[in-house]
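To begin, one chain is listed below as C-alpha coordinates, in the form predicted alone.
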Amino acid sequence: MSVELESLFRLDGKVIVVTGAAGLLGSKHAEAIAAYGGIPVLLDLSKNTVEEQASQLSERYNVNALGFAIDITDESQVERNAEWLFDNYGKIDGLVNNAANNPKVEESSEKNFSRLENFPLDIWNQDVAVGLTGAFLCAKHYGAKISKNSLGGSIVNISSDLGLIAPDQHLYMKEGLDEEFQAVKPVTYSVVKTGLIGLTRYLATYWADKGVRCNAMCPGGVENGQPEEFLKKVNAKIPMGRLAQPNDYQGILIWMLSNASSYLNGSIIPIDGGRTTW
(Lines of atoms letter the chains of each structure in order from A and count residues from 1; the text may use other names and numbers.)
(Lines give C-alpha, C1' and ligand atoms only; values in the text may rest on other atoms or scores of the structure.)
Protein backbone atom coordinates (compact mmCIF):
# COMPACT_ATOMS: atom_id res chain seq x y z
CA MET A 1 0.00 0.00 0.00
CA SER A 2 1.34 3.45 -0.90
CA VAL A 3 2.14 6.05 1.74
CA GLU A 4 -0.57 8.28 0.25
CA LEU A 5 -3.23 5.62 0.77
CA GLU A 6 -2.02 4.83 4.27
CA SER A 7 -2.31 8.48 5.27
CA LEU A 8 -5.60 9.14 3.49
CA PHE A 9 -7.62 9.36 6.70
CA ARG A 10 -4.98 11.12 8.80
CA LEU A 11 -5.58 14.61 10.19
CA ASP A 12 -2.03 15.29 11.34
CA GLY A 13 -1.57 18.93 12.30
CA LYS A 14 -5.02 19.98 11.13
CA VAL A 15 -6.70 22.58 13.38
CA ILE A 16 -10.35 21.56 13.67
CA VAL A 17 -12.97 23.45 15.68
CA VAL A 18 -15.73 21.41 17.38
CA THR A 19 -18.73 23.23 18.83
CA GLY A 20 -20.79 21.68 21.61
CA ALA A 21 -17.68 19.67 22.49
CA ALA A 22 -18.79 18.86 26.03
CA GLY A 23 -21.87 16.96 24.86
CA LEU A 24 -22.32 13.24 24.32
CA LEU A 25 -21.42 13.29 20.62
CA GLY A 26 -19.24 16.40 20.72
CA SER A 27 -16.77 14.71 23.04
CA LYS A 28 -16.64 11.70 20.70
CA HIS A 29 -16.03 13.97 17.70
CA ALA A 30 -13.11 15.64 19.49
CA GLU A 31 -11.68 12.27 20.53
CA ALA A 32 -11.76 10.96 16.96
CA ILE A 33 -9.98 14.05 15.64
CA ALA A 34 -7.24 13.70 18.26
CA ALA A 35 -6.87 9.96 17.60
CA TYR A 36 -6.13 10.71 13.94
CA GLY A 37 -3.52 13.34 14.73
CA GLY A 38 -5.64 16.47 14.44
CA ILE A 39 -5.63 19.42 16.82
CA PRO A 40 -9.17 19.55 18.21
CA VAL A 41 -10.34 22.96 19.41
CA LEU A 42 -13.14 22.27 21.86
CA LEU A 43 -15.82 24.94 22.26
CA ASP A 44 -18.61 24.86 24.84
CA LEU A 45 -20.05 27.01 27.61
CA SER A 46 -18.19 25.33 30.48
CA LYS A 47 -14.54 26.41 30.66
CA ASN A 48 -13.55 23.77 33.20
CA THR A 49 -15.16 20.96 31.22
CA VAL A 50 -13.56 21.70 27.85
CA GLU A 51 -10.17 22.47 29.36
CA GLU A 52 -10.20 19.15 31.23
CA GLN A 53 -11.29 17.33 28.07
CA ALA A 54 -8.53 19.01 26.07
CA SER A 55 -5.93 18.08 28.69
CA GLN A 56 -7.00 14.43 28.64
CA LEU A 57 -6.96 14.27 24.83
CA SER A 58 -3.55 15.93 24.66
CA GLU A 59 -2.07 13.43 27.09
CA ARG A 60 -3.69 10.36 25.56
CA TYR A 61 -3.07 11.14 21.88
CA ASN A 62 -0.01 13.40 22.07
CA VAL A 63 -1.72 16.35 20.40
CA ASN A 64 -2.13 19.97 21.44
CA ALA A 65 -5.88 19.96 22.05
CA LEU A 66 -7.40 23.25 23.23
CA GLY A 67 -10.58 24.12 25.11
CA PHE A 68 -12.40 27.46 25.12
CA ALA A 69 -15.56 28.68 26.83
CA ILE A 70 -17.40 30.25 23.89
CA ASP A 71 -21.05 31.21 23.53
CA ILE A 72 -21.54 30.61 19.80
CA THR A 73 -24.64 32.83 19.79
CA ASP A 74 -22.36 35.79 20.65
CA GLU A 75 -20.72 36.87 17.40
CA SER A 76 -17.97 38.88 19.11
CA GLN A 77 -16.82 35.80 21.05
CA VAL A 78 -16.77 33.65 17.92
CA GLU A 79 -14.92 36.29 15.92
CA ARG A 80 -12.27 36.83 18.60
CA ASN A 81 -11.65 33.11 18.97
CA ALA A 82 -11.33 32.63 15.20
CA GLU A 83 -8.82 35.49 15.06
CA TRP A 84 -6.83 34.05 17.99
CA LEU A 85 -6.62 30.62 16.40
CA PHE A 86 -5.57 32.08 13.06
CA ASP A 87 -2.95 34.33 14.67
CA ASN A 88 -1.50 31.45 16.68
CA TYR A 89 -1.69 28.62 14.13
CA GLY A 90 -1.70 30.53 10.87
CA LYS A 91 -4.65 28.48 9.65
CA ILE A 92 -7.89 26.69 10.50
CA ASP A 93 -8.52 23.46 8.61
CA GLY A 94 -11.93 22.30 9.72
CA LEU A 95 -15.15 23.06 11.57
CA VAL A 96 -17.68 20.67 13.07
CA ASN A 97 -20.96 22.49 13.71
CA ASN A 98 -22.22 20.16 16.42
CA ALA A 99 -23.70 22.46 19.09
CA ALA A 100 -27.45 22.38 19.59
CA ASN A 101 -30.04 22.58 22.28
CA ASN A 102 -31.67 19.17 22.35
CA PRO A 103 -35.25 19.86 23.38
CA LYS A 104 -36.43 16.89 25.37
CA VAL A 105 -39.77 15.21 25.06
CA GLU A 106 -41.65 16.69 27.98
CA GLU A 107 -43.76 14.56 30.26
CA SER A 108 -45.99 16.46 32.63
CA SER A 109 -49.39 16.13 34.22
CA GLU A 110 -49.84 19.86 33.67
CA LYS A 111 -50.03 21.73 30.37
CA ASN A 112 -47.38 20.25 28.09
CA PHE A 113 -45.32 23.15 26.72
CA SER A 114 -43.49 20.95 24.19
CA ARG A 115 -46.68 20.59 22.15
CA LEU A 116 -46.80 22.93 19.17
CA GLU A 117 -49.91 24.77 20.34
CA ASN A 118 -48.22 25.55 23.68
CA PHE A 119 -44.61 25.98 22.58
CA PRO A 120 -43.06 29.16 24.07
CA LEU A 121 -41.50 31.71 21.74
CA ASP A 122 -38.51 32.21 24.03
CA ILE A 123 -37.59 28.51 23.82
CA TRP A 124 -38.03 28.63 20.04
CA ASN A 125 -35.63 31.60 19.90
CA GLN A 126 -33.08 29.90 22.19
CA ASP A 127 -33.07 26.63 20.22
CA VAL A 128 -32.77 28.37 16.86
CA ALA A 129 -30.07 30.71 18.21
CA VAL A 130 -27.82 27.86 19.33
CA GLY A 131 -28.47 25.26 16.65
CA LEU A 132 -28.84 27.40 13.53
CA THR A 133 -27.67 30.96 14.16
CA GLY A 134 -24.65 29.60 16.04
CA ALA A 135 -23.76 27.38 13.09
CA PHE A 136 -24.08 30.37 10.75
CA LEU A 137 -21.81 32.51 12.93
CA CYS A 138 -19.20 29.76 13.18
CA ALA A 139 -19.30 29.24 9.41
CA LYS A 140 -19.02 32.99 8.91
CA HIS A 141 -15.88 33.38 11.02
CA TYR A 142 -14.12 30.00 11.24
CA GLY A 143 -15.20 29.16 7.69
CA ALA A 144 -13.78 32.45 6.40
CA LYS A 145 -10.44 31.52 7.96
CA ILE A 146 -10.60 28.04 6.40
CA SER A 147 -11.08 29.71 3.01
CA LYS A 148 -7.71 31.44 3.46
CA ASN A 149 -5.98 28.09 3.86
CA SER A 150 -4.00 27.26 0.72
CA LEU A 151 -5.17 23.65 0.98
CA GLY A 152 -8.79 24.52 1.74
CA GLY A 153 -10.57 22.47 4.36
CA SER A 154 -13.78 20.83 5.47
CA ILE A 155 -16.93 21.97 7.28
CA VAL A 156 -19.20 19.29 8.69
CA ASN A 157 -22.67 20.22 9.91
CA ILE A 158 -24.30 17.78 12.31
CA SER A 159 -27.92 17.54 11.22
CA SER A 160 -30.14 14.55 12.08
CA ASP A 161 -32.35 11.90 10.55
CA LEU A 162 -35.11 14.24 11.78
CA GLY A 163 -33.78 16.81 9.33
CA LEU A 164 -34.83 14.36 6.62
CA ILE A 165 -38.05 12.94 8.03
CA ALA A 166 -40.62 14.16 10.52
CA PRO A 167 -40.57 12.76 14.05
CA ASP A 168 -42.99 9.91 14.61
CA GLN A 169 -44.88 11.31 17.57
CA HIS A 170 -46.50 7.92 18.17
CA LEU A 171 -43.18 6.80 19.66
CA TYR A 172 -43.76 9.07 22.65
CA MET A 173 -47.45 8.38 23.23
CA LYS A 174 -48.69 6.76 26.43
CA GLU A 175 -51.98 4.97 26.83
CA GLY A 176 -54.60 6.61 28.98
CA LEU A 177 -53.45 10.22 28.46
CA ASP A 178 -55.58 12.81 26.72
CA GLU A 179 -54.05 14.29 23.59
CA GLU A 180 -53.24 17.61 25.24
CA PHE A 181 -51.00 15.82 27.75
CA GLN A 182 -49.23 13.50 25.31
CA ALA A 183 -45.48 14.00 24.96
CA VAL A 184 -44.07 15.10 21.59
CA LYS A 185 -40.69 15.86 20.07
CA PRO A 186 -40.56 19.68 20.03
CA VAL A 187 -40.82 21.52 16.72
CA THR A 188 -37.47 23.31 17.01
CA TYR A 189 -35.43 20.13 16.65
CA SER A 190 -36.81 19.39 13.19
CA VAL A 191 -36.60 23.03 12.09
CA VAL A 192 -32.99 23.48 13.20
CA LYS A 193 -31.77 20.19 11.76
CA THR A 194 -33.51 20.85 8.44
CA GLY A 195 -32.05 24.36 8.39
CA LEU A 196 -28.55 22.93 8.74
CA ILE A 197 -29.08 20.99 5.53
CA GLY A 198 -29.89 24.25 3.73
CA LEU A 199 -26.81 25.88 5.27
CA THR A 200 -24.72 22.93 4.10
CA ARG A 201 -25.79 23.33 0.48
CA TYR A 202 -25.15 27.06 0.60
CA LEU A 203 -21.66 26.68 2.05
CA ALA A 204 -20.80 23.84 -0.34
CA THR A 205 -20.96 26.28 -3.25
CA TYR A 206 -19.77 29.42 -1.50
CA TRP A 207 -16.05 28.65 -1.01
CA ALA A 208 -15.72 25.64 -3.32
CA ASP A 209 -13.30 27.54 -5.55
CA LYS A 210 -11.05 27.92 -2.50
CA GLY A 211 -11.11 24.21 -1.72
CA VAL A 212 -13.57 24.44 1.18
CA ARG A 213 -16.00 21.53 1.22
CA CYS A 214 -19.15 21.38 3.32
CA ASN A 215 -21.21 18.28 4.04
CA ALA A 216 -23.83 17.23 6.57
CA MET A 217 -24.07 14.16 8.75
CA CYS A 218 -27.62 13.10 9.62
CA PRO A 219 -27.21 10.81 12.63
CA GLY A 220 -30.01 8.75 14.07
CA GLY A 221 -30.77 8.64 17.77
CA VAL A 222 -28.19 7.47 20.29
CA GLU A 223 -28.94 4.94 23.01
CA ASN A 224 -28.48 6.80 26.26
CA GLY A 225 -30.56 5.37 29.07
CA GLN A 226 -33.97 5.62 27.43
CA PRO A 227 -36.81 3.53 28.90
CA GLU A 228 -37.12 -0.03 27.57
CA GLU A 229 -40.64 0.65 26.33
CA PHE A 230 -39.40 3.50 24.13
CA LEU A 231 -36.39 1.50 22.87
CA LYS A 232 -38.63 -1.36 21.82
CA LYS A 233 -40.84 0.97 19.78
CA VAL A 234 -38.07 2.97 18.13
CA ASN A 235 -35.91 -0.07 17.36
CA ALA A 236 -38.82 -1.51 15.39
CA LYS A 237 -38.56 1.55 13.09
CA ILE A 238 -34.88 0.91 12.29
CA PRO A 239 -33.83 -1.86 9.86
CA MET A 240 -30.74 -2.60 11.96
CA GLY A 241 -32.97 -2.97 15.01
CA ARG A 242 -31.12 -0.63 17.36
CA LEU A 243 -30.22 2.96 18.11
CA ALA A 244 -26.65 4.13 17.59
CA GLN A 245 -23.88 3.84 20.14
CA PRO A 246 -22.04 7.12 20.86
CA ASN A 247 -18.94 6.00 18.92
CA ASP A 248 -20.84 4.89 15.80
CA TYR A 249 -20.31 8.25 14.11
CA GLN A 250 -16.58 8.71 14.64
CA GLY A 251 -15.41 6.93 11.49
CA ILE A 252 -17.82 8.88 9.29
CA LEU A 253 -16.62 12.18 10.77
CA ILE A 254 -12.96 11.36 10.15
CA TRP A 255 -13.76 10.43 6.56
CA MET A 256 -15.60 13.71 6.02
CA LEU A 257 -12.82 15.82 7.54
CA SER A 258 -9.92 14.02 5.88
CA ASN A 259 -8.52 13.83 2.35
CA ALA A 260 -10.31 10.49 1.99
CA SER A 261 -13.41 12.51 1.04
CA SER A 262 -11.64 15.14 -1.06
CA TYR A 263 -14.39 15.14 -3.71
CA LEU A 264 -17.31 15.00 -1.29
CA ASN A 265 -19.11 18.34 -1.25
CA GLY A 266 -22.70 19.33 -0.57
CA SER A 267 -23.62 15.77 0.46
CA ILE A 268 -26.33 15.04 3.02
CA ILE A 269 -25.50 11.68 4.54
CA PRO A 270 -27.96 9.71 6.69
CA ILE A 271 -26.29 7.50 9.31
CA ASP A 272 -29.35 6.06 10.95
CA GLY A 273 -29.27 2.28 10.70
CA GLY A 274 -31.52 2.57 7.64
CA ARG A 275 -34.42 4.36 9.36
CA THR A 276 -34.92 6.92 6.58
CA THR A 277 -34.82 4.17 3.94
CA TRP A 278 -38.25 2.91 4.98
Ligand SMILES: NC(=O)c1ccc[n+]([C@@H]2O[C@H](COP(=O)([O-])OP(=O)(O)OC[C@H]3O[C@@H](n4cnc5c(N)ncnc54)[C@H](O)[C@@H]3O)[C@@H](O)[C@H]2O)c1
Given for the second form:
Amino acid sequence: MSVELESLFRLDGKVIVVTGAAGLLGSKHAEAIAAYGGIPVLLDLSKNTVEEQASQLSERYNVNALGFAIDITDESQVERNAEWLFDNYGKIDGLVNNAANNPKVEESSEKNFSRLENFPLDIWNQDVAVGLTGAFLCAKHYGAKISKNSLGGSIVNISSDLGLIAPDQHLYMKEGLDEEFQAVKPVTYSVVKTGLIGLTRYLATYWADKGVRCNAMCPGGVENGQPEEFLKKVNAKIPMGRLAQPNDYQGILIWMLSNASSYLNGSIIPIDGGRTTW
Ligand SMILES: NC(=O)c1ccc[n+]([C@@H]2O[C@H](COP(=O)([O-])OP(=O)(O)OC[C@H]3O[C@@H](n4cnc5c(N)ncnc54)[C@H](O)[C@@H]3O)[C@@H](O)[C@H]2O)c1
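Form predicted together with the named molecule structure, per the form predicted alone context:
Expanding to the full complex; the earlier chain stays at the top.
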Protein backbone atom coordinates (compact mmCIF):
# COMPACT_ATOMS: atom_id res chain seq x y z
CA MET A 1 0.00 0.00 0.00
CA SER A 2 1.43 3.40 -0.92
CA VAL A 3 1.84 6.09 1.73
CA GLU A 4 -0.84 8.13 -0.02
CA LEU A 5 -3.36 5.32 0.26
CA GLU A 6 -2.49 4.75 3.89
CA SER A 7 -3.16 8.40 4.67
CA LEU A 8 -6.46 8.64 2.75
CA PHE A 9 -8.51 8.90 5.90
CA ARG A 10 -6.18 11.31 7.75
CA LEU A 11 -7.35 14.82 8.60
CA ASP A 12 -3.97 16.23 9.66
CA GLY A 13 -4.13 20.00 10.11
CA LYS A 14 -7.68 20.29 8.76
CA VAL A 15 -9.80 22.85 10.62
CA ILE A 16 -13.28 21.36 10.99
CA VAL A 17 -16.21 23.12 12.65
CA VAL A 18 -18.70 20.90 14.53
CA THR A 19 -21.99 22.42 15.71
CA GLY A 20 -23.77 20.95 18.72
CA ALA A 21 -20.39 19.54 19.76
CA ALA A 22 -21.33 19.13 23.42
CA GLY A 23 -24.13 16.68 22.62
CA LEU A 24 -24.23 12.90 22.52
CA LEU A 25 -23.08 12.57 18.90
CA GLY A 26 -21.35 15.96 18.45
CA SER A 27 -18.79 15.05 21.11
CA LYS A 28 -18.10 11.77 19.26
CA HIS A 29 -17.70 13.65 15.95
CA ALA A 30 -15.19 16.05 17.52
CA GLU A 31 -13.27 13.19 19.10
CA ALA A 32 -13.04 11.29 15.80
CA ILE A 33 -11.72 14.39 14.00
CA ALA A 34 -9.03 14.90 16.66
CA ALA A 35 -8.08 11.21 16.59
CA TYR A 36 -7.39 11.51 12.85
CA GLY A 37 -5.17 14.56 13.33
CA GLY A 38 -7.77 17.23 12.51
CA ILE A 39 -8.38 20.41 14.47
CA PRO A 40 -11.96 20.23 15.72
CA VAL A 41 -13.64 23.56 16.43
CA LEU A 42 -16.37 22.74 18.92
CA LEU A 43 -19.45 24.99 18.91
CA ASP A 44 -22.30 24.73 21.40
CA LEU A 45 -24.27 26.89 23.80
CA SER A 46 -22.24 26.32 26.98
CA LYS A 47 -18.77 27.90 26.98
CA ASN A 48 -17.43 25.84 29.89
CA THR A 49 -18.47 22.54 28.33
CA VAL A 50 -16.92 23.10 24.90
CA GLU A 51 -13.75 24.64 26.32
CA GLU A 52 -13.30 21.68 28.67
CA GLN A 53 -13.95 19.20 25.84
CA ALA A 54 -11.51 21.00 23.54
CA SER A 55 -8.78 21.02 26.14
CA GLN A 56 -9.24 17.28 26.80
CA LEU A 57 -9.10 16.49 23.07
CA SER A 58 -6.02 18.69 22.57
CA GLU A 59 -4.19 16.92 25.37
CA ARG A 60 -5.24 13.40 24.38
CA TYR A 61 -4.66 13.70 20.63
CA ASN A 62 -2.00 16.43 20.52
CA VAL A 63 -4.05 18.78 18.35
CA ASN A 64 -5.03 22.42 18.76
CA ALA A 65 -8.80 21.94 19.37
CA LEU A 66 -10.86 24.97 20.33
CA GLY A 67 -14.32 25.41 21.84
CA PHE A 68 -16.64 28.40 21.43
CA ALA A 69 -20.04 29.27 22.88
CA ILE A 70 -21.92 30.10 19.70
CA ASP A 71 -25.66 30.16 19.24
CA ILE A 72 -25.91 29.10 15.61
CA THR A 73 -29.28 30.83 15.23
CA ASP A 74 -27.55 34.20 15.73
CA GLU A 75 -25.99 35.26 12.43
CA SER A 76 -23.65 37.86 13.96
CA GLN A 77 -22.11 35.24 16.29
CA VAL A 78 -21.62 32.77 13.45
CA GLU A 79 -20.17 35.40 11.13
CA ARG A 80 -17.72 36.73 13.75
CA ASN A 81 -16.57 33.22 14.62
CA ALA A 82 -16.00 32.32 10.95
CA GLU A 83 -13.90 35.49 10.53
CA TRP A 84 -11.94 34.76 13.71
CA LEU A 85 -11.15 31.19 12.63
CA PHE A 86 -10.13 32.34 9.17
CA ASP A 87 -7.84 35.06 10.59
CA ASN A 88 -6.27 32.73 13.15
CA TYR A 89 -5.96 29.44 11.23
CA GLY A 90 -5.77 30.94 7.75
CA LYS A 91 -8.46 28.55 6.48
CA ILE A 92 -11.46 26.39 7.30
CA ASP A 93 -11.60 22.92 5.73
CA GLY A 94 -14.81 21.36 6.95
CA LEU A 95 -18.16 21.82 8.63
CA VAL A 96 -20.39 19.31 10.38
CA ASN A 97 -23.93 20.68 10.69
CA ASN A 98 -24.90 18.54 13.67
CA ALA A 99 -26.80 20.76 16.11
CA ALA A 100 -30.53 20.22 16.45
CA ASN A 101 -33.22 20.32 19.05
CA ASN A 102 -33.59 16.66 19.82
CA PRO A 103 -37.05 16.26 21.26
CA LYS A 104 -37.46 13.32 23.58
CA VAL A 105 -40.84 11.67 23.11
CA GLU A 106 -42.32 11.80 26.59
CA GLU A 107 -45.72 10.92 27.95
CA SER A 108 -47.63 13.61 29.77
CA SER A 109 -50.61 13.93 32.06
CA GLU A 110 -51.81 16.89 30.00
CA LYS A 111 -52.88 16.87 26.36
CA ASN A 112 -49.55 16.05 24.81
CA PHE A 113 -47.86 19.09 23.27
CA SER A 114 -45.95 16.95 20.78
CA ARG A 115 -49.12 15.98 18.90
CA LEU A 116 -49.70 17.86 15.67
CA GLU A 117 -53.05 19.19 16.90
CA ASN A 118 -51.37 20.82 19.92
CA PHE A 119 -47.88 21.57 18.64
CA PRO A 120 -46.97 25.14 19.72
CA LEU A 121 -45.86 27.58 17.05
CA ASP A 122 -42.97 28.79 19.20
CA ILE A 123 -41.53 25.26 19.45
CA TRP A 124 -41.91 24.88 15.68
CA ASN A 125 -39.98 28.15 15.25
CA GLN A 126 -37.25 27.15 17.73
CA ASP A 127 -36.75 23.70 16.16
CA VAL A 128 -36.56 25.12 12.64
CA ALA A 129 -34.26 27.92 13.86
CA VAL A 130 -31.66 25.51 15.23
CA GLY A 131 -31.94 22.61 12.81
CA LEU A 132 -32.46 24.44 9.52
CA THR A 133 -31.73 28.16 9.87
CA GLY A 134 -28.63 27.36 11.96
CA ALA A 135 -27.37 24.96 9.30
CA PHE A 136 -28.01 27.57 6.59
CA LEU A 137 -26.13 30.28 8.55
CA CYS A 138 -23.18 27.94 9.16
CA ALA A 139 -23.11 26.94 5.49
CA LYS A 140 -23.25 30.62 4.52
CA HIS A 141 -20.37 31.76 6.73
CA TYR A 142 -18.11 28.73 7.35
CA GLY A 143 -18.94 27.29 3.91
CA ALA A 144 -17.96 30.54 2.20
CA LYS A 145 -14.54 30.31 3.90
CA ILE A 146 -14.18 26.65 2.87
CA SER A 147 -14.88 27.70 -0.72
CA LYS A 148 -11.76 29.91 -0.57
CA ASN A 149 -9.45 26.91 0.04
CA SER A 150 -7.38 25.99 -2.97
CA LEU A 151 -8.28 22.33 -2.23
CA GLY A 152 -11.90 22.98 -1.25
CA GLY A 153 -13.31 20.98 1.63
CA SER A 154 -16.20 18.93 2.95
CA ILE A 155 -19.55 19.83 4.52
CA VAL A 156 -21.48 17.08 6.27
CA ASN A 157 -25.10 17.64 7.22
CA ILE A 158 -26.43 15.36 9.94
CA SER A 159 -29.94 14.40 8.87
CA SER A 160 -31.62 11.23 10.19
CA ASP A 161 -33.28 8.04 9.05
CA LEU A 162 -36.38 10.14 9.77
CA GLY A 163 -35.26 12.44 6.96
CA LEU A 164 -35.89 9.45 4.66
CA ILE A 165 -38.95 7.79 6.19
CA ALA A 166 -41.85 8.94 8.36
CA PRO A 167 -41.72 8.21 12.07
CA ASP A 168 -43.78 5.18 13.05
CA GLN A 169 -45.80 6.75 15.86
CA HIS A 170 -46.84 3.27 17.08
CA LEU A 171 -43.32 2.98 18.51
CA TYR A 172 -44.04 5.71 21.06
CA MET A 173 -47.54 4.61 22.07
CA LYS A 174 -48.25 3.73 25.70
CA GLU A 175 -51.02 1.23 26.46
CA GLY A 176 -54.00 2.56 28.38
CA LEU A 177 -53.54 6.23 27.42
CA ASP A 178 -56.16 8.08 25.42
CA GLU A 179 -54.96 9.30 22.04
CA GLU A 180 -54.70 12.97 23.03
CA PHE A 181 -52.27 12.10 25.85
CA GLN A 182 -50.02 9.95 23.66
CA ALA A 183 -46.65 11.44 22.76
CA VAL A 184 -45.49 11.43 19.15
CA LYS A 185 -42.29 12.28 17.33
CA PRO A 186 -42.85 15.97 16.56
CA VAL A 187 -43.54 17.20 13.05
CA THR A 188 -40.48 19.47 13.21
CA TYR A 189 -38.13 16.50 13.35
CA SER A 190 -39.32 15.19 9.99
CA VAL A 191 -39.37 18.65 8.44
CA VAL A 192 -35.92 19.71 9.69
CA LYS A 193 -34.23 16.44 8.77
CA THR A 194 -35.82 16.37 5.29
CA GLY A 195 -34.94 20.04 4.82
CA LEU A 196 -31.28 19.26 5.49
CA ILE A 197 -31.34 16.88 2.54
CA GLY A 198 -32.46 19.78 0.32
CA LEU A 199 -29.69 21.95 1.75
CA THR A 200 -27.22 19.15 1.00
CA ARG A 201 -28.20 18.96 -2.67
CA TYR A 202 -28.05 22.73 -2.99
CA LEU A 203 -24.59 23.00 -1.41
CA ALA A 204 -23.24 19.99 -3.30
CA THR A 205 -23.68 21.85 -6.57
CA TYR A 206 -23.16 25.43 -5.38
CA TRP A 207 -19.40 25.31 -4.73
CA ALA A 208 -18.60 22.06 -6.59
CA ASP A 209 -16.33 23.95 -9.01
CA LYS A 210 -14.34 25.13 -5.98
CA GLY A 211 -13.89 21.61 -4.63
CA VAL A 212 -16.41 21.93 -1.80
CA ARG A 213 -18.29 18.66 -1.41
CA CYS A 214 -21.47 18.34 0.63
CA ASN A 215 -23.13 15.14 1.75
CA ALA A 216 -25.75 14.11 4.29
CA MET A 217 -25.46 11.40 6.86
CA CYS A 218 -28.80 9.89 7.92
CA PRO A 219 -28.17 8.14 11.23
CA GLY A 220 -30.63 5.80 12.86
CA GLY A 221 -31.56 6.15 16.53
CA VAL A 222 -28.88 5.82 19.19
CA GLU A 223 -29.30 3.65 22.27
CA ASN A 224 -29.31 6.02 25.19
CA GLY A 225 -31.23 4.66 28.16
CA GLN A 226 -34.58 4.18 26.43
CA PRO A 227 -37.09 1.88 28.21
CA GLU A 228 -36.85 -1.84 27.44
CA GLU A 229 -40.37 -1.85 25.98
CA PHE A 230 -39.42 0.81 23.40
CA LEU A 231 -36.16 -0.95 22.53
CA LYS A 232 -38.01 -4.20 21.86
CA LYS A 233 -40.41 -2.48 19.47
CA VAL A 234 -37.79 -0.41 17.62
CA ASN A 235 -35.24 -3.22 17.36
CA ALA A 236 -37.86 -5.30 15.55
CA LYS A 237 -37.89 -2.63 12.81
CA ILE A 238 -34.13 -2.80 12.24
CA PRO A 239 -32.63 -5.68 10.25
CA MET A 240 -29.54 -5.64 12.49
CA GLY A 241 -31.85 -5.91 15.49
CA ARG A 242 -30.39 -3.02 17.49
CA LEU A 243 -30.14 0.74 17.75
CA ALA A 244 -26.78 2.41 17.11
CA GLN A 245 -24.10 2.91 19.72
CA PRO A 246 -22.86 6.53 19.95
CA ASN A 247 -19.52 5.62 18.30
CA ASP A 248 -21.14 3.82 15.32
CA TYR A 249 -20.99 7.02 13.24
CA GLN A 250 -17.38 8.03 13.80
CA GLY A 251 -15.84 6.01 10.95
CA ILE A 252 -18.43 7.25 8.46
CA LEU A 253 -17.82 10.85 9.48
CA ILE A 254 -14.05 10.52 9.00
CA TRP A 255 -14.66 8.99 5.58
CA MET A 256 -17.03 11.82 4.59
CA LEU A 257 -14.61 14.53 5.75
CA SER A 258 -11.38 13.05 4.39
CA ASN A 259 -9.87 12.46 0.96
CA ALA A 260 -11.10 8.87 1.21
CA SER A 261 -14.43 10.21 -0.11
CA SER A 262 -12.93 12.63 -2.64
CA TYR A 263 -15.61 11.92 -5.30
CA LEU A 264 -18.56 11.71 -2.89
CA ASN A 265 -20.80 14.72 -3.43
CA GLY A 266 -24.54 15.24 -2.99
CA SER A 267 -24.95 11.79 -1.47
CA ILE A 268 -27.61 11.06 1.11
CA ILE A 269 -26.31 8.16 3.12
CA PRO A 270 -28.48 6.12 5.50
CA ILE A 271 -26.55 4.53 8.35
CA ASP A 272 -29.31 2.82 10.21
CA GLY A 273 -28.64 -0.88 10.62
CA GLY A 274 -30.82 -1.39 7.53
CA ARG A 275 -34.01 0.19 8.93
CA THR A 276 -34.83 2.13 5.76
CA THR A 277 -34.10 -0.94 3.63
CA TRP A 278 -37.12 -2.79 5.02
N1 LIG B 1 -29.34 10.66 18.96
C2 LIG B 1 -30.01 10.07 17.98
O3 LIG B 1 -30.65 9.02 18.17
C4 LIG B 1 -29.99 10.65 16.59
C5 LIG B 1 -30.47 9.88 15.52
C6 LIG B 1 -30.46 10.42 14.23
C7 LIG B 1 -29.99 11.71 14.04
N8 LIG B 1 -29.54 12.42 15.10
C9 LIG B 1 -29.07 13.77 14.84
O10 LIG B 1 -27.72 13.88 15.27
C11 LIG B 1 -27.49 15.19 15.75
C12 LIG B 1 -26.93 15.13 17.16
O13 LIG B 1 -27.84 14.43 17.98
P14 LIG B 1 -27.56 14.21 19.53
O15 LIG B 1 -28.29 12.98 19.93
O16 LIG B 1 -26.10 14.29 19.80
O17 LIG B 1 -28.32 15.45 20.15
P18 LIG B 1 -28.00 16.26 21.48
O19 LIG B 1 -29.29 16.88 21.89
O20 LIG B 1 -27.28 15.39 22.45
O21 LIG B 1 -26.99 17.39 20.97
C22 LIG B 1 -27.41 18.50 20.24
C23 LIG B 1 -26.53 19.66 20.67
O24 LIG B 1 -26.90 20.83 19.92
C25 LIG B 1 -26.75 21.93 20.79
N26 LIG B 1 -27.54 23.09 20.34
C27 LIG B 1 -28.88 23.25 20.42
N28 LIG B 1 -29.22 24.47 19.97
C29 LIG B 1 -28.07 25.09 19.61
C30 LIG B 1 -27.77 26.36 19.09
N31 LIG B 1 -28.74 27.27 18.86
N32 LIG B 1 -26.47 26.68 18.83
C33 LIG B 1 -25.49 25.77 19.06
N34 LIG B 1 -25.71 24.54 19.56
C35 LIG B 1 -26.99 24.20 19.83
C36 LIG B 1 -27.27 21.41 22.14
O37 LIG B 1 -26.82 22.25 23.21
C38 LIG B 1 -26.70 20.02 22.16
O39 LIG B 1 -25.44 19.95 22.84
C40 LIG B 1 -28.82 15.93 15.66
O41 LIG B 1 -28.88 16.64 14.46
C42 LIG B 1 -29.82 14.81 15.67
O43 LIG B 1 -31.05 15.16 15.09
C44 LIG B 1 -29.51 11.93 16.36
